[in-house]
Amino acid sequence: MDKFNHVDAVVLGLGAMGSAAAYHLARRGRRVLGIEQYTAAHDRGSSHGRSRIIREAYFEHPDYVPLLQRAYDLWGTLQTEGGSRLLLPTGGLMIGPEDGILVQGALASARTHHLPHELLTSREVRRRYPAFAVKDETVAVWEPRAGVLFPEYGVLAHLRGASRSGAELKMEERVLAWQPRDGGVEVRTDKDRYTADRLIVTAGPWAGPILSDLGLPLRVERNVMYWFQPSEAAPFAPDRLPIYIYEYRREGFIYGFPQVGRDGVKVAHHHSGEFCTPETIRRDVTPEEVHRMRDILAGTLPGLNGDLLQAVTCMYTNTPDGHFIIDRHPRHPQVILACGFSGHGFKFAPVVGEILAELATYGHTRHPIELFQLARFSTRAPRRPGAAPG
């Protein structure tokens, strides 16, 4: 039994949110034990795929914007500390019908928080960004601060920073059970048993079973990311093509990136409607799925019609309203949960880690998280369309 068998906090799951929580706790001088069932920055969950979107004019709700602004600061600090690029600014386009939820939501956040932005006509989109095919009635919200995050590097940077600050990180160790104990918790794994004053559950698509006593309203969804070879590289270069979300039909989205690296141009359809569990997810990608994506691209990014270089799956863990869950366990306040990021959480990882560290250390956080409280589901709020990705 080593010195870490009793700690200030156990962090269960070391993906985007867990790695950030371990980092912020360790930097506050807490004794931290992080437990991950796979290897660091693995590809079995939701924090992989070589690129993720960060954007500021957040269509999902204006309340996200202050958290995003703090996340930008923290990503910058982490990038400076680690010495590797974590964020590539490209600007961003939210493309769709002028009265659609994407454009109207982005405008609402931009206007509420006085963010720099432009509303572009279809003619202006075609002139500035010739890779896109847009109908005459289509518009776009341009924002300058959006860009590309590199998720595997971000997770590894948080883990390295946590380790440098004294956190103990255990990989390939699976949690079997946890239970309240003397105002703290006991955590049993397939290798050992630990006690802690606090338990932070950041287990992504595994959160539901781990917190089965809560009956969380979570649904795990399989989604596919594609990398295609463009017919011409120049229009897809980072200085010519920003990150984008495209509402190509009402409440139907694709999202994508410029070409970064040598592995083609990444694009994905947001929300497949194919629900699964981490154990039953279908990892193969069928020719029919590729054909459906090519059909969408023919009307949106027609130059992205070359060879399919790769297609991989990931999992969204969705809440009924598309907003996160960040809260304390209602019966065991020493347990803090962060889950249900609904396919748009990665960009928030450093600020979510800061929030979790503050909740575990001080019992409260300076950040506005009322939108994410678990109690909202007891009111049976109406379901809204899925939040956009990134």
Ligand SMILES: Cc1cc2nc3c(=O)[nH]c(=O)nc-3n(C[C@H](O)[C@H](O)[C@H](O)COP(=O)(O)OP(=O)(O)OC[C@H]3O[C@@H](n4cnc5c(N)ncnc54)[C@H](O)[C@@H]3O)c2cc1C
The other form holds:
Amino acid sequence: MDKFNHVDAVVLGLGAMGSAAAYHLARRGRRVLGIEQYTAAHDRGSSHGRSRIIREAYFEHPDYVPLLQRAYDLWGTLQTEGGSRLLLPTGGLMIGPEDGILVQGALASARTHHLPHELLTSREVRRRYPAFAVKDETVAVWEPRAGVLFPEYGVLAHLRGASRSGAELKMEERVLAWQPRDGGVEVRTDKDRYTADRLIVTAGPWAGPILSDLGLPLRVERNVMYWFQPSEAAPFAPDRLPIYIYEYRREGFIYGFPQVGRDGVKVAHHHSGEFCTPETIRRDVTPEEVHRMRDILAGTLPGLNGDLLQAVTCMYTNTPDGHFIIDRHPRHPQVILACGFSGHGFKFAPVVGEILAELATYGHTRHPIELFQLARFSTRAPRRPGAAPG
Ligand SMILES: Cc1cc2nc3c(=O)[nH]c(=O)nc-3n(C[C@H](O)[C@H](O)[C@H](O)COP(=O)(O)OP(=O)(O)OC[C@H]3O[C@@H](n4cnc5c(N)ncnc54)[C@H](O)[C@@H]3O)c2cc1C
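Given the form predicted alone above, what does the protein look like in the form predicted in complex with this ligand?
Whole complex next, starting from this chain.
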């Protein structure tokens, strides 16, 4: 093996998580090689679509809150360093039945961590935020620190920061396989071979195949983002409409944003139930799907009824319990994986990058990541590591 191709760490996949890992490793003075099969901030994975929600009263579990608080700080630092806007604070609303998982979960996180919040009645929601139609029995948790992240700019800021700190980033190069070697790893791509002391796998929806020896319980789900023209712009302006999640029927969620650019107002359904792989995902959006979204909007945001300007697909990589996987490979501790972000990972990208850099450098992290352990799932019998299909 050519000594020249040996690095401290290879980062496999440079989406939200890999770009952040490369940044934090390079900042610690590690020799990093990042490998990405497409281009920087491309639109074929999970980290595109011009906006992402960040929120703090986290309905999914109170254990995410300390990580979120670190993520807010790190997004702020990255924004200052890079000079382009990465986060627009708007406040956030979690709207739904009072005993629903959204409202109850957001309240649990807010109360556990003493976060500023308000519980609004349907009347208050209508008065303050005229874009929403809400039933009388609906309530909302309002939180002040939520806002909009700009995902492509976030990925690019991490990549630029990583390069500035000496990371080597290879675009349009695909990892075909990896294997443990002499306590480190050997990584084979469609262009070259490399060796490294550590391998960090941040392959998003491609994680299952490249970690096929682990038999990870991941399911990739196709989801659609829609941009509609509102009938009237004022109620959808960022100073009138916060980011929101709306439980419009039991455990059925839409979420959305105020109008942040000139290309309409973005809204989406959380969890479509249409499973796929990165190879089989259906990228076209049918008139029936658009019609179904318009039906939901008629009862929730009735003013969002103008032309459809764009509809774009994106993939979630779901775990059975909806919590992330961030851990070391059980048989090859020099391999660290971060995947299964289950449609809610973007906001955490900088803190996940920091965790991965700490795991790769010290073997442990200061951050609480017990919720994300791989051991919570039973894994299949070991197979040959890193064999990509086909
Ligand atoms: C529609 C939609 C809306 C979302 N909304 C939110 C939100 O509002 N807030 C939020 O926090 N999160 C949200 N998420 C989730 C969040 O965007 C993802 O959890 C996050 O972007 C996942 O990042 P990742 O780095 O794991 O995956 P990706 O960004 O997909 O990165 C994986 C990268 O690995 C590369 N790769 C894979 N295999 C190889 C290989 N063999 N060789 C080389 N390169 C490889 C891929 O090309 C890709 O670039 C949303 C996701 C979607 C799809």
